[in-house]
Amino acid sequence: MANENIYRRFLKWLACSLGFGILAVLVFVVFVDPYDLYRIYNTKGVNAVKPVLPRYVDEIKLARAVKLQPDTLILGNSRAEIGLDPESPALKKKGYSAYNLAIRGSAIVTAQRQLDYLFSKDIKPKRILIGVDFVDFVNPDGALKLGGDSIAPETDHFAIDNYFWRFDSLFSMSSLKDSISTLFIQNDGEAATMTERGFNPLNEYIPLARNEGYFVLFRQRAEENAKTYLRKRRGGLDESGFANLRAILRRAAQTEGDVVLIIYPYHAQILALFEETGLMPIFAQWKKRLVEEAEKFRQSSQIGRIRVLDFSGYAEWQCEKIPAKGDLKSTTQWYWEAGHFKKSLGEKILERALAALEAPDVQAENGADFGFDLRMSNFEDNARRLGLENQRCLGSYRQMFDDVKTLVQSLSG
């Protein structure tokens, strides 16, 4: 009897310690609250900077815009997600509630996917704003047909619906380590981290800048894409990517909502990729296929606006140099590498879009074309643009345009 008592009270003791220990990571990671999800407590200096998000970002990020309910939102990859505030001046002075729902890596059909889950919480934003990847319509194998104007169809099953998720970032050792992290990270400028509506400002690239010097940063980038581009050159657009975007101007169109389509601003080194490794014909066909679904978006509806911004070129912000190899001191205005633009570059990008959806009828002041509005008369226009600045930009950084000539020969051999 005596050794059953005992027996007894050891499982007691155990389940109590047990419950005690669940208890105090369930309050510690919704106290910290690694992943903005509860926002009980949100003290500058204790958990007021967050980690950028290692997993369920797509989850995360869109529960984060029910809580939010933006007027604008930024669809995109990760150049609009490193790229583009939501809270820059140009949104604030508007008085837009914006948020980021940009992913790294992610296609078109994940900005569907995320319309998709938003307007079915009865969110539905005002102003559209999607960061459109030219690669990412390219499909290595050719060019993949579908039938006349389809449309991608609409969502019925999201992964946030999936508690699994919502228990893993709340009881886990990977939530657990993360709100510790987050403890840790609250004066380090230099910690990856992610603002409340979606932004990443990529600090983490600034010690990889100062100690390895941005020509490295640019160089790794430029030869993982040349071998991108030297797969997919032999290639064609994919349809399916035109057809996600049908269904998200479908969405818009139900809300009265205004879209701007971004072509992003690549480095100029990735246009003379583009060049070297013959893609750059399919990405003229890309502009104006984008360019014709517009139009058939604006003669089909009568609400709502779109325009079609082409952020591409060799002007002085696309032709920054690139910091010389073993230069560790000389930083970079507009880039980061060649395929991610810096919030200052961003900043330009956000202005124009609204410009231009205030005042569509008006190409960007001052003669400065960045952002030009693309339409179907005045291609010609633009592609006078390009070449004016492809001239201009070989004239003054030839060295860019040999260096990449050379690495394409190196890795064609």
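In this text, rigid core is short for the largest set of C-alphas that superpose within 1.5 Å between two forms. Residue numbers count along the first chain shown, from 1. Just so we're clear, the structure is a prediction, and the values are computed from it rather than from any experiment. First, how it differs from the form predicted together with its partner chain.
After superposition on the rigid core, the Cα of residue 21 moves by 2 Å or more between these two forms.
Residue 12: CA moves 2 Å or more between these two forms after rigid-core fitting.
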The other form holds:
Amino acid sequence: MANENIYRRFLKWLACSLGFGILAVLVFVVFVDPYDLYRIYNTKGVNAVKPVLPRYVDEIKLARAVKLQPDTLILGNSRAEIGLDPESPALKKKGYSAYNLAIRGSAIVTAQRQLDYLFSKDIKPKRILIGVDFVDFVNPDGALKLGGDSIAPETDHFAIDNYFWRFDSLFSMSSLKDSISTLFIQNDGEAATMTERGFNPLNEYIPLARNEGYFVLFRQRAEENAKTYLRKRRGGLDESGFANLRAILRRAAQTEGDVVLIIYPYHAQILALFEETGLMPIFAQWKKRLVEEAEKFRQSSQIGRIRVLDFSGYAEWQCEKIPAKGDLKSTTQWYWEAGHFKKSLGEKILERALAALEAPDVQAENGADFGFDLRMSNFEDNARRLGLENQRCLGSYRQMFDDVKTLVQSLSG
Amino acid sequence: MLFNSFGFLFFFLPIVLAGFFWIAKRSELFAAAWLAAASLFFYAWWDYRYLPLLLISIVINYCVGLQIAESASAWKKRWLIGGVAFDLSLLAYYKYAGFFTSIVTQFSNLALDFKDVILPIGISFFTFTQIAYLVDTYQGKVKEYRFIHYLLFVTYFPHLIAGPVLHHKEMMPQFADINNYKPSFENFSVGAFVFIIGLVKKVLIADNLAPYANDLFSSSAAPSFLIAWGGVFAYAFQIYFDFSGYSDMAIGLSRLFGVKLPLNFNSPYKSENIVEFWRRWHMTLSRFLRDYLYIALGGNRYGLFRRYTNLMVTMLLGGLWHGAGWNYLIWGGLHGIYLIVNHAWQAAANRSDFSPAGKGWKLASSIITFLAVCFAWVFFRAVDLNSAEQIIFGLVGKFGIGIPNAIAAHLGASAVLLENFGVKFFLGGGTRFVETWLWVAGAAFIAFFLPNTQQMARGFFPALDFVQNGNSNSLINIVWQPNRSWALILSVFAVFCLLSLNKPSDFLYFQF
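Please supply the corresponding structure for the form predicted together with its partner chain (the preceding block corresponds to the form predicted on its own).
Shown next: the complete complex, the earlier chain at its head.
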């Protein structure tokens, strides 16, 4: 009987400490609130800085957007998530309440679903700035598919409505780890973080660049991109992306909202890769389709103002020199690597986008050298601009073009 | 239903456990029936369409067993052959028909069209268990024939889908023991300890190693030396902690019901030779293959050549038991070769009175054994022979030695030295590389230097077949006691496990 008592006590202690442990984790995660979901306690130096979202990015960003009820949305993939700060001076000056819903690795269908969800919650932004990525519209397997809107996916169910993520983001090893890391990153300027409004400043690239140099960051991404582009060059434009885009524009038309389609300012290295891998003609074709879609809406629907701003090119920003191999001191002003621009360039994009929205609708403001207001009527002008910029960049930075050629040849062989 | 799932831990198990002891107050037989019914529910949760197959297999084997027991001696053998043939035909159809059809198609002009059938979960385990039952009945070792107990013996949920492979004679007395129908704080305590440690092995170690192993085995790239070894080691420890953890969980769960399952793992990576490895790895399967295949083939009774042939046949079939495919066959064949080499070496050493006993020799033996096992795992895990070949080339250095540039950046002048020795630096993958080797190092420390669950609970006879004075080879001696400190330690482990249950988790032995 004495033995039974020992075991009984052991089991009691086990059950109690297990219950206490579970409760402690729940309280800790809610208190630290790494995903900014509960907002019971939010204090500078303790938990005000939040870590970058490792999972449930879509759900958590949407949940935050619902709480903040922004009037301006930034949509797109990682380029927009990292480059476009919703708290930029350009937006603040106008008094806009913006939220960055862009998600790394996402295609335009995600943006459509996000918008559908927000509309279902009666959140109807007045402005939508959406980064559109050419590469997402290229289907490596298929030729150009021409079709109507029927291929737009059904959006009657949203991942955010699935309650598992709420449980998982409260009680899981990842949520515990993120809570602990939240406490440690408060004064760390080089930690991976996400702002309250969904912006990812990519601080973690600072030590990477310091230790390995920007050359390595650019080179690694260039190798990955080259492989992707070589795979995609056999394909064609995928119509489903345009169907998603039309769905977004229809949503905007419901509230006469303004839309800016942002063709990302890829670094010249990426455009050189497009050229070398044979993607450039499809790139031009894609831009034309974007403009066609925008013009259709401009003429036929109640959409507010709609602009297609082409930030691609070889101007001084995009042609920024990549620090040499082994150079650990030089930094770049505009780009983390060829695909992802820094907040500094993002600020220029936002300024330009807001200015374009305010420009008279009948006359495109083509004087700007960054963010060409693309129309069907000025398509050739844009092509000439690109040609001239290309020549200038080639003249001042031939090395980069040669390196791209060598890289593509090595991967093609 | 997985042991490591919220549904199992917070709904199925408490209900079954409470129901079992509540019913047992009224009738032990009904309690056994309740446990059997719960086990069938547990099985059907995965795919109810295979429940009839399981039940048909049980009913036919039970009836054949009765016939063997009651028939005149001339008919005993016929019933046995018929029963075993039935079991093997089930296995052949569900597990091997697709494979053999593909072989015939590959090596002939026949275009056979065999639609792949889904492998019923646990079919190898419940079939082997019942073959052993028929043989034991034939040999007169079976003493009890109550159907409910037989049903429970085969379906008993702690072992049903992944073993251990049970013997009728070691389970039936326990199902008949009325003491096991009374709740016992000792059983709950020992069971909870063994189960939580098993859960830790599975959820906190194996599942965390899985991505690093998958990185290698799902990649089409030619792996350099350190990448290949990192991935192979990750898999070696993943499968060890996965299966050993699940076996511990089975033993712990069973102990809650007062039933002791046989030990299935005994720190196999500490083995000093491959013979010892097979005595410590998946012990109940090794026992089955030894008793019902190797010895049935003649064992070592007909000379050296037959002995080695029997060994090879046993290991080849053991390989095929794990899966229908060339890779499993090669894995079994490799282990057959290892065993033959081991026996030949031992025989030669005995003849020459060479008896190495030094620590250095033992260490070298353990390392060689472990590396040989890891080498064979490549075939076990690789998706096809081509990718296995790529990884083997990586292991032997055909694709050179590479380390991530991010690490090289921290090496200073040493990086230049390494480069001069032919080490290449590659971009990206630095974090992955470091994490892989850190996880491998941690897992290796636990596997090689810590005692196993049974050794930690050695004072409480946690499993059948446990050799209390067995050689532990542990660097650190850890002894579990039902006290406050251990309750706190286990609860911390348990909380971490619960926090990790949300992650996707594969159990490697489910489809065997």
